[in-house]
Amino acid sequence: MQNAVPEARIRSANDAPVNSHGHFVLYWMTACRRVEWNYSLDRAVSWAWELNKPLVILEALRAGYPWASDRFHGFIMAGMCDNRAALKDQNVLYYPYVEPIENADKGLLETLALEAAIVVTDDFPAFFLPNMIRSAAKKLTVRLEQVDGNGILPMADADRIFSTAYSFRRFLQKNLMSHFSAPPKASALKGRSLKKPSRSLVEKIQKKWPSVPLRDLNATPENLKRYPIDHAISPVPGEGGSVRGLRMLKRFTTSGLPHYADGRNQPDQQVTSGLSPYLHFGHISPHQVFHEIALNQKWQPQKSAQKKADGRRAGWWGMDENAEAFLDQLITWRELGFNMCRHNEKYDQYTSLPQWVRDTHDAHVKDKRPYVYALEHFENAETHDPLWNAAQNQLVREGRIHNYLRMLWGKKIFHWSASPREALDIMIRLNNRYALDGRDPNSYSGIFWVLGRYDRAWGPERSVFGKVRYMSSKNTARKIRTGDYVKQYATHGRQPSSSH
């Protein structure tokens, strides 16, 4: 096939055929919700191409997914808006829908799979997701194709699952050379002259399923009231899409990249990238994100290819240490919970904790807490210290905690909760449901780490923790300034409710 995505990227989730006399390709877009540096993108396209047909986009949000709220939809509604705008002069039947019912949506992708020759869809191994594909894929009578777009890395490329960033950093720089010979198209469908579709193709599917007017995409209260969601998780406003993306990543590698190994982790200083978001929803993609840090830096793929694979976090690329410091983040940290998910089905589980993180817990899970908080306390930020309850308001405000506090943020939970086992119970309910990069393999990788995952045994052996990592406000205080940040989110702003 000509332009092929890369074969590692590529999976069958089912084993029926290709209809040859479908009427057009459905791409079903799920996870990766772009229309630039998409691998999925590139995949139907190519079959559109090759088999002469129309390509149809079906971008569909649900009402019923786990945490659904104002927050989440509006960020996604804003996606859906730009990638309207982006290919309405296109070549590409674009079809919208967002469930205005929990299970309205019931019947839709087999409806459309009838009439298309092949369905492609994203490949994200986290989240209701996969769970939603492999139900999917037993449904279709016409091939469903799955698609890696994930890293710079194909999650099947790693056959094992990593314990330490050490180890996978290590085998990064002796495998990841290669995958940057075939990167996902900046625009599939530039130059390509797909067949034109005629409305006509979903008309009648639409009457049951109405796509959503441009109007109603806009993440207004009045819209989003509509839905079946909770309407206390207000959204963030101005956040989601890939327009406001790329704009955050071109302010990033301009203004934040420069300082970032000195000044990431102070909460007074604006260098993060803030791009977890939206690699989260797809609204960018972590290839385009390196290709404008590669830039920045004119890397050449040479410098890095002569580098001995040391499984260090400096030196290997040949960039500087402020492109070192963010790479290892994007690439490494991120990519390392990828590979948890692929290949541990438990990954959210407390089971899935290395032995003796377990034993260690164990040993001390019946130490004296200094303070023990219920989860309602810890939602509306009534514990004694104030820098946790900032960074529990920037959460509940922002849908986001500062890099650094989110470390802190976590080991504090599990130091004043009844047990491990609840403070990761807290700690994800209350990532998942405020959180805008939650419910993400990256994402879960910070919670498990703050229990001990992909750590090693710490001493002197404390109470609470045993030998996982310790972490304190009066410790954190002295390595960063926190008094201005502590100030700004002194208040909650509103006292969300624990019923939802």
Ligand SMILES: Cc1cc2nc3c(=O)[nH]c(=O)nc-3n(C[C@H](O)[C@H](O)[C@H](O)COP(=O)(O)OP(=O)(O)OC[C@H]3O[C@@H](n4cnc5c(N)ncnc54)[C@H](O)[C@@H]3O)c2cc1C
Second form
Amino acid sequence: MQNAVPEARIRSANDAPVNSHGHFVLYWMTACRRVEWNYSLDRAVSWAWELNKPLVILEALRAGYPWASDRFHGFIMAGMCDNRAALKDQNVLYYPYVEPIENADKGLLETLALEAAIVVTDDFPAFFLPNMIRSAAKKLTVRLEQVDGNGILPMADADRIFSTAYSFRRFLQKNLMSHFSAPPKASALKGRSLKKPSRSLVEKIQKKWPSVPLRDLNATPENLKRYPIDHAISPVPGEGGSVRGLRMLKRFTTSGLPHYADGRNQPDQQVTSGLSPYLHFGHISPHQVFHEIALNQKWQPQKSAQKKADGRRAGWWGMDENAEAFLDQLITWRELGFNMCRHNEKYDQYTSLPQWVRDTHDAHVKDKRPYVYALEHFENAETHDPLWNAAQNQLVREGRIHNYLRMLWGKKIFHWSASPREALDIMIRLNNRYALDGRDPNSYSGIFWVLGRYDRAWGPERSVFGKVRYMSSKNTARKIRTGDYVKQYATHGRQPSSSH
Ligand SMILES: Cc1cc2nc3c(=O)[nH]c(=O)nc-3n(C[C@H](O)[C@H](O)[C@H](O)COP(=O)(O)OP(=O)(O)OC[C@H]3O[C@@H](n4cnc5c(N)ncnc54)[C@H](O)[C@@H]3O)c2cc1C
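Return the structure block for the form predicted in complex with the ligand; the form predicted on its own was the one displayed.
Below is the whole assembly, all chains and molecules, this chain first.
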């Protein structure tokens, strides 16, 4: 196929054939919710071109997924507005669908697929998406292809789970360079005159499952109220969508990046990119982020190619220390999480922790905790510690916590819960309920890191933590300026928790 997406990124989810009598090619957009730098779209466009059929893009949003709330619906719907605008003048039929009631979308994909030649979708390794694709694959009578656009390294190219960032970095240093030769297209539809979709192409189907009109995609309280989701978690105004994501990326490369190496651990300096929710919902591609950094640094790939694969962070890319530090987060740490989720279906379960971690937890599970809080005390920021409460309040109000405080936030949940298993459960619930970037492979990297994953054993052995790395609010307050932060986030400003 012309302009092919690398084979390592494509896998068939079923054994069904391509239906040459189908009326269109269907791209079922589920994780890479963008029209630029998107391998799945590239693949769907290639099929449409090859088969000389129009392209239909279904971007659907369900109501009944875990933690569905105004916050996440608002973010995703902002992205739908951007996609709709970007595709308005293209020879493509864009079909945004937001489920009005739970299970209303039942049958939509199968009905569309009955008329399609092939269905292309995104390959995301976490949350409910792998199950959703597996169950769709069983039902469709036409070929369903999954395309992996998650990272610079195709997930299939690492054949094992990496237990440290160091070992993964070494692997990347040996294997990543070849993957820069076939990035996704910045603009898949440019220069491709695809067959024009007729108005009637999916008209009948849309009668039963209507597209959302543009006015209803605005994440206003009135619009969001109509969906059966958690309305206690408010949307974050102005957030969401590829347009905003790109603006943030540009702002970061000019003003945050030059201070990243020294400033990334200072919450009050705001030098980090803020891109994690945009990466999570697929509103921006890691390839595009890399491309901007490479342009900014006038990157010469041969400099990286000469580097020895020693697993060390510094000097890997031949860029300045800020860009090197940033790319280590964007590529090594971010893709480490995708590696885990792809190769271990139990990535979110306690038993996925390394043996030494579980052993040291067991040895200290009966240690007396200085405080023990239940989920609702943590959720309502009712601990004795003003800094911890401020971090939780920021999470509730804004759907974010700065990484350094997020580490402390997690470590203290570990410290003040009845057991490590309970701490895990509390972290997952709070992170995934409130964080815009939650429900992501990196959610599990961060949460399990708190408990010991990807880390080494530390001494001296401590009460509760055992050999797991310890953090305290007192030390954190010594290292970073927290006074204004604690004042700013003294309250969570939320209605009493709903029982959703
Ligand atoms: C308890 C805990 C929970 C976490 N939950 C999440 C989560 O739900 N979703 C999430 O994306 N990240 C999570 N992280 C990792 C990290 O906090 C965020 O990725 C980071 O703060 C996002 O901010 P940023 O986009 O400004 O990052 P930047 O510093 O600008 O980094 C750029 C990108 O690199 C990646 N990245 C940065 N730091 C890390 C890290 N430590 N681990 C993995 N990838 C990283 C992210 O994709 C980020 O957007 C968690 C960390 C902890 C300790």
